[in-house]
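A single chain comes next, written as structure tokens; it is the form predicted alone.
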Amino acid sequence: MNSKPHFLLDCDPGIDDAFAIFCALEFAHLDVITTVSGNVSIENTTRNALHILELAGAEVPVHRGADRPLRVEPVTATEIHGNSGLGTYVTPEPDQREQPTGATQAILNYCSSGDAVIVATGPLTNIALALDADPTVADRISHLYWMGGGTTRGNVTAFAEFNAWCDPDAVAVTMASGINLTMFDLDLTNQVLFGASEVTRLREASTTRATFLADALEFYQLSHDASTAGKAMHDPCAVLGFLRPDHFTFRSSNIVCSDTDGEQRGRTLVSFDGDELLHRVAVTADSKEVIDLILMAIIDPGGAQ
């Protein structure tokens, strides 16, 4: 049996980040978590990451990252994720402690031997700070999988997705760095929808982790238009796009991000033409299979082959 792949997860938990962490723990060897402000404050994203690991019975080093974007004022999405980041849940103080090393140094350390894989499910601030500290780290990252951006749509403005809008400068720096990158944007993640049937499947499992996530998922759904068929499970797509690429299709591209302060702020512009296409965009997902994998990670941990 093949050994599980290793990677570093840079995240801002966040309800869908919680699902992503469980997927990472189930289908990979999660080496490191670095946290960043985004869905909620850095204090909450770090506390949430530690608590989710405790629910999973896992020990993974967690390193606190940037508490604000590179230049623009920080914003959060508490209206989507709740004040704590996990719906109405009040995250308890975890027993596991965060590491004394900050996220920037943790990323540099992780990439020191080369061929490092990073999955990022929040603003790219920590990645940009690592690149600023040592631009050569780009050569030691074999691939960066990022949930963010929008090829044809936004969810904060008509043009910009939340993670890109939160720190457009960090996205611009990362895209220009030479890192091989795959973007899982809103056009992709809106193919993977969780609705009432997924809540039911979680509740029927009757485990602590499944009930916790069912409650969080119901809050997540209520924060959106209840008339829609389901809510996008954004962040697990980036994790599973790395770990189960056979359930996705990809297209080579070049991506740039607008770091202006006007209406174009955070807009990701994707070009599929050119002789040297450094990036990729995930185009389609096998929705049913991806949904089943996410639920398996929660309901039947250890059952994956």
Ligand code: RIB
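Numbering follows the first chain given and starts at 1. Quick caveat, the model's predicted, so the values are computed rather than measured. Rigid core: the largest C-alpha set superposing within 1.5 Å between the two forms. What changes on going to the form predicted together with this ligand:
- In a rigid-core overlay of the protein, Ser253 has its C-alpha displaced by under 2 Å between these two forms.
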The other form holds:
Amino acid sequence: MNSKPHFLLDCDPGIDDAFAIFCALEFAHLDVITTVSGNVSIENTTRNALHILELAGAEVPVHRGADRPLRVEPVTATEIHGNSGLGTYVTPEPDQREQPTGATQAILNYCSSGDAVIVATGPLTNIALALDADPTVADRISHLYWMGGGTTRGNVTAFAEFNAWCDPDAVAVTMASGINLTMFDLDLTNQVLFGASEVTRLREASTTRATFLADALEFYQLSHDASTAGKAMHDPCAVLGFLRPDHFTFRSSNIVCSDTDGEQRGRTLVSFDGDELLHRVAVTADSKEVIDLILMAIIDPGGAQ
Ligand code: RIB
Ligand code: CA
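Okay, that one was the form predicted alone. Can I see the form predicted together with this ligand too?
To see the whole picture, the full complex is given below, headed by that same chain.
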């Protein structure tokens, strides 16, 4: 029986974050969830994380994180994720309670023994705050997998992807920290599109979780350009890039956040040249296989080896 990998998920649920949590529960030992403000407020991202775990029948400690970026004014993406962060669903008070310690301390505790793996699917504020509290934590993170950035494009401005734009200073701090990381940017995640057929596959499952996510997915798709085959399912790519790397290709690189203000705020500049390449960019995804893995995590939980 192969033991599943362990990791901490830092997220801002968020509809695609919800799909990522189900992937994490299916293919790994999800040890800890830390929440961050991003798609919606920290109140809502934290409540949504707890609710998604209840829907999944999973008990994972949830630690509330930053309620705003390091410096810039907070923004949200309610036009894509709905006011609650889960489409039109009004998330009830969860039965499961959040942990008393905040996300920064939870991240430092989780990394204390070294070789920690973190997957981040929101703004990098919590990672930056942990680095600020103890810069040596970078030495105890074996790898950070981040959904964010845009090598050739943005989705907030022409240059900036939402997670990077939301907290550009946190991106700059994280990229400069010495942490080995892999970035799953918009060029990658737009290879994994969820359209009407994925909604149908979820509805045909006729389970509470699949129906809930089908409803959320239909809301999420309202914001996409109808000319495409569907809406990019961003966040599960970072989780599966860690847990099923054979379905992706990567290039060594160095990534910087070229601007934390102005017109190019949040732009991630990627260089593939140089001697010491600390980072990687995920370049291609086996789209069909990745889509099938995401749906399997929801439709056939417990089926993963
Ligand atoms: O740009 C896409 C990213 O921003 C995803 O993580 C989505 O959940 C939002 O946080
Ligand atoms: Ca997210």
